[in-house]
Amino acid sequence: MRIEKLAIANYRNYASADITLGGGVNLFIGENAQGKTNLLESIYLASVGRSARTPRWQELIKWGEKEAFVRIRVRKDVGGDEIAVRLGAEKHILINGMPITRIGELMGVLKTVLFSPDELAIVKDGPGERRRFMDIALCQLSKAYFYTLTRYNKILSHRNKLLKSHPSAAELEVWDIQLIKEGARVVKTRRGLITRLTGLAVDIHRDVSGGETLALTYEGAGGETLAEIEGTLEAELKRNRERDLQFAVTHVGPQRDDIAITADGVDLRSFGSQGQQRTAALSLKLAEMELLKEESGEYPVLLLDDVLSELDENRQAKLLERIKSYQTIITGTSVSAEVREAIGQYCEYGVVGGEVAQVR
């Protein structure tokens, strides 16, 4: 899977740009605030219908114009797709100049895996940065899963709506079926994908290491079944109910669910160096690479955004080693003259003020 070409106008801070994308690595070198940023979150929302800096599409749009226009051209092995997105009053996606009606009808199209200097925050942050990753690769991987997790999240937000009102049993009971129903689909999902990532992500992690070993534990409700994870979560509800009333909010499920991720033994999310925090999200990034090409048969395209300057030169050397098996789009403001050979065979873009020349 590779983006043959990326259309913007009236986005962030660019008028319009147009720009064809070589197979392998693609450059977007410039200073600070010119926009590389910019064109990296356009593919990112194409991809997944949303962007990955703010939940307010109205933010996309260029200062004083009425509406933004993203469209994107992808080929795969097999045929192609152009998605079209218009930003505006509301949100318009069109895939193949049909629009669409459900936003999981996008997912899988374009397939991304997106690596920044925030998603290094994937080990060291909260357990609500770990869940994103989770259910943004999960959503990637399946349509189904989507779906379920925006039931499963509008059930949650009516449950804590009706824990204002000081319900009775009966009331909460009726909720409480739905949420455990949709909430053991998540985390049996969830988990499964913890299984296959950790099988791909400990070789790549001893290698990047030099040798330490990553465990990464699913840590939400017990059970391998759905009905053992529905039996666990019935129990924590009933167990929480009180506390549950008190605060006004539910306090069980898998919008509560974390990743333990550990090298030797130790935990990274409180105890790992910095270092090793970074090594932990470079092979879960790596590793969900392989993951969605092992599902669909394609590599998605890589994002990265500024990580070169954040790795040092072993990470670097282990990361560059491997984007060369798939189309990947770098931002900095500058790369070496070593990682220019490393790279190899290369396109270059200058990128200045919202707009974008190719240079190479």
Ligand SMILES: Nc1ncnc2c1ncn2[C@@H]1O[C@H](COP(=O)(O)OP(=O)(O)O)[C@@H](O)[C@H]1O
Given for the second form:
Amino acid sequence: MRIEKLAIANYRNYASADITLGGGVNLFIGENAQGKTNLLESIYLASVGRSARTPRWQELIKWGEKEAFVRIRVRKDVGGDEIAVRLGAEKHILINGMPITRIGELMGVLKTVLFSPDELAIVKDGPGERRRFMDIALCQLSKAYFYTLTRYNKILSHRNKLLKSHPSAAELEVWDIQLIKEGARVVKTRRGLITRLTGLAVDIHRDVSGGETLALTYEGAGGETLAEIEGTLEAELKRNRERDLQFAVTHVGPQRDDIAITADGVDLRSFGSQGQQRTAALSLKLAEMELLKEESGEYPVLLLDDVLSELDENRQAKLLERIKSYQTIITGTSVSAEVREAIGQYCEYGVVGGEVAQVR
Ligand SMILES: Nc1ncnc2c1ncn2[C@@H]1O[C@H](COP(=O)(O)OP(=O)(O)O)[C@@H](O)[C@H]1O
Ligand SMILES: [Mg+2]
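Switching forms now, from the form predicted alone to the form predicted together with the ligand, please provide the structure.
Up next: the whole complex, starting with the chain shown before.
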């Protein structure tokens, strides 16, 4: 799929911008603080319903204004969709002119994969970042997963609230049954994702890193089938019940899970060099592109925010080879003549003070 048109108004530092994008590589070039990341953020917002930078969408409205708009026309192999986001006192999302009632309806309409310097956090930071990575990929792939995860989080927050009120075992049991049911689904789906992703990421990583062997392992409740995972979760919940009551928080479940990421047997989460971590994050993102393509038949749109300049020449070249197959939106302060030559055909835009002008 690809984005044909992006129109924004009163979004961050933009009064308005109306951009027609090319189907291949699109370069957005500008100095710092001109609005390049803001553009990608608006696309990401229309893709998953929220900003990757802030949970508070009020921040996205241009200072001094009351409402912000993002409108995106998506073209697919067959047909297309128009997504409109209006941010005011409330957040409204419309697909083809129809307001959606549940955010799940937006999932998968515009599939994107975002890679920015912040995404290094997937490898480097705490497990929360890796769970976010899995969940965003899975939500774009499957509305069912989105709804399962939403239900799980609701049950979890009810249970945590209940823990504070010294509940009886029977009271807790009611929530535990539901927690186990939805939690096992989350774990099973994520584990399936990691298995599929590993198959793709290993080859990509070997290529991009020049020979390292990447390995990914889902760290969570054991078991292959739903019934097995449910069994493990149930046993672990029982074992942790006293502790849960003492601290009024649920210690067991997919909200605690992680992915182990190793290269040649070394745990990159704690022992990877900056370069290794960056390469592994890139491999994961490129593998996610391939996975989404395998699952849905079409490549998502790749958003590369300020990452080209951070990669050494060899990795840059590997990346540029791959992005020729899909629509990519790249931001940066400058792009060298060598990179331009490697890309071949592309559209280019200048970004200055919240204004965009196509220059090629
Ligand atoms: N809500 C807002 N209203 C107006 N300007 C904003 C808002 N949020 C951020 N900005 C401005 O946007 C600019 C940053 O844009 P950004 O896209 O991050 O820049 P870059 O081109 O470096 O990626 C800063 O100048 C910042 O002050
Ligand atoms: Mg930026």
